[in-house]
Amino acid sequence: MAYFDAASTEPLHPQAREALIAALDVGWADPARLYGPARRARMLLEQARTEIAEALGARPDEVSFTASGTQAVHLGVLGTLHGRRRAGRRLVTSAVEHSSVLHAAGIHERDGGSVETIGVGRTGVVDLAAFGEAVLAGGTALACLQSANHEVGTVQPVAEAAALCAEAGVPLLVDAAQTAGRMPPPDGWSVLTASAHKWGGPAGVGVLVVRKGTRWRTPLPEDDRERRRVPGFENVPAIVAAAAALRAMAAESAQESARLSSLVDRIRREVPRLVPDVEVIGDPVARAPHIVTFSCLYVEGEALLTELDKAGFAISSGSSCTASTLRPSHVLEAMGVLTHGNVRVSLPQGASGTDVDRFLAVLPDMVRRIREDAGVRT
């Protein structure tokens, strides 16, 4: 099986596996206690915190660990809104944010707050002028902008948006799930979230980073863990493995990201040449190195994925978080592109050119057969 769904989850990095197994033996105790095994667990936890902070461009005391990237986003959005209630109740967000941001925004609206959603162009880049105008409006408590889109890979102008937010005195939350470990951390954010299983760490570890000076209050009942930001017992072995994976991926990223990006360029170039009536989606240049999305006219994405699965390819369609529903992707709708017959190829570390060549070889005939079965000839 050729695994091409790294945007959903990256396979566990070998160094993460080694670190996890070792930490299960020595990092199992409660890091909040004072006896020997607990002190050892605390040391491992704080070392992992320091390593992850360094990779993300933060201070260790700004980093907290959550149970998932989704929980990190929920706490980041709702906690900052809660901490800045006196500043106002307006939330500004782009139309292509991850569903976790949109769901948190929905909670905020039901609580009496307001949300302004900023549109994007056909490549998925946020309308920066509209974004800047929105954050300048009175009563804006928080703005959200992802580092790169999880469905189409388009990189957002985070540094420029951050400058607009700084001018308005509004904190910016950046969801960096698709770029942490793969690309340099963006500049100018006030709150940053990420998810370990996206960079080759284990599932069940999210990262919430709140810059010093950013007003933040937990929207949950307080706990003594994780600087009172995140309730519950820390999963020290998993956090240690997450740090090992991030350290390894960041060290490999310059060379590996360039290699993966060249494979993505090949897919972007060859698919429209080989398959009629195909739209390749997302910015061709300002993009994450591992993601390419295309839509095939007259083809149901699920049917194509089933055929690809039979041929030995693990690939997703549309949003990885809404693939089990019949609802069209909100990202593709916001971009004004084809919302059906959508295929997202996201290459993991180590993906081979041979597998990409095989994918390009089998795809045209699959699309042709599905179209013929539907009574369409191209």
Second form
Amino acid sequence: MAYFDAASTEPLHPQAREALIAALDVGWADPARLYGPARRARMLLEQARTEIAEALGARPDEVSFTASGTQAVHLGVLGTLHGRRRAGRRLVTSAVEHSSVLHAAGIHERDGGSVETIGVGRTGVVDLAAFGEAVLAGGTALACLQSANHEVGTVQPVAEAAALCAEAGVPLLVDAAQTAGRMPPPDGWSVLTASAHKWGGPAGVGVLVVRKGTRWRTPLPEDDRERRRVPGFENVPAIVAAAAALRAMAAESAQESARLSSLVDRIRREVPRLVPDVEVIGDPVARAPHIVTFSCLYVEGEALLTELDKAGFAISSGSSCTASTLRPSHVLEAMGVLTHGNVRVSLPQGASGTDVDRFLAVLPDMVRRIREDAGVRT
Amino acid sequence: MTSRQTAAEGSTQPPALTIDALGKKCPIPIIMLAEQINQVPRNGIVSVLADDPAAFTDIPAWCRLKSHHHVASHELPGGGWAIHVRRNY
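What would the structure be for the form predicted together with its partner chain, given that what you showed me was the form predicted alone?
Every chain and every other molecule in the complex is listed next, the one we just looked at coming first.
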């Protein structure tokens, strides 16, 4: 099976697996207690915190571990809005953020806050002028922008957005789930979120980073853990493994990201040459190294993914029929591109050129057969 | 950039053909449109009635890819849209 769904989850890095097994034996005790095993767990936890902070361009005391990337976003968005209630109740966000941002925004609206959603261009890049104007409006408590889009890979102009936010005195939350460990950490954020299983760590570890000086107040019942930011007992072994994965990934990524990026270039170039009526979407240059998305006219996305699965490819899609919702993908919709027949290829570390070649070899006939079955004359 | 708004431009020309794709899921409305657009003369209007939300985005995207013209999308009283497309060639 060729696994091409790293944007959903990166397979556990071998060094993370090793660290996880070792930490299960020595890092199980409650890091909040005073006895020997507890001190050892605490030491492991704080060492992992220091390493992850460094990789993300943060200070250790700014980093809290959550139960997931989604929870990190929920707490980041709602906690900052709560902490800045006096500044106002406006939230500014791009139209292509991860659903965790949009759902947190939905709660904020239900609680009487307002949300301004900024549109994107055809490649998925946020309209920076409109974003800048929106954060300048009075009463803006928080702005959100992802580092790169999870469905199409397009990188957002985070540095420029951060400069506009700084000018307006508005904190910027950057959801870095798709780039942490793969690209240099973004700069200029006030709140940063990420997810360990996207960088080869285990599931169940998210990261919430709140810059010193950013107002933040928990939207949940108080708890002593994680600098009072996240409730519940930390999963120390998983956090240790997450740090090991990030360390390994960051060390490999300079070379590996370039290699994956050239495989993505090959797919971007070859798919429209081999398959008629295909639109490759997202920015061809300013993009995450491992993600490429294309849409095939007249093809039902689910049918294509099923055929790919039978041929030994694990691949996902933003198409409505496969995304467990009847709504088309809000990302593709906002970009104004085809929402059906959508295929997202996202390459994990070590993805082989041979598998990419095999993918390119089987795809044209698959698409042709599905179109034929649907009665499309080409 | 797209929006849920409809364009007024050119919407006065009556459609030469109406395709009823109500209740049909994408990509079927687009397959129907591609199959039948040649039944109208050049510069003629095809109106696609569709209620799959994907059609609202995908028919204009199809027009862009196929160099036809998306004239306007009108909301239907019973749900869905009448999506008007001008045959360009």
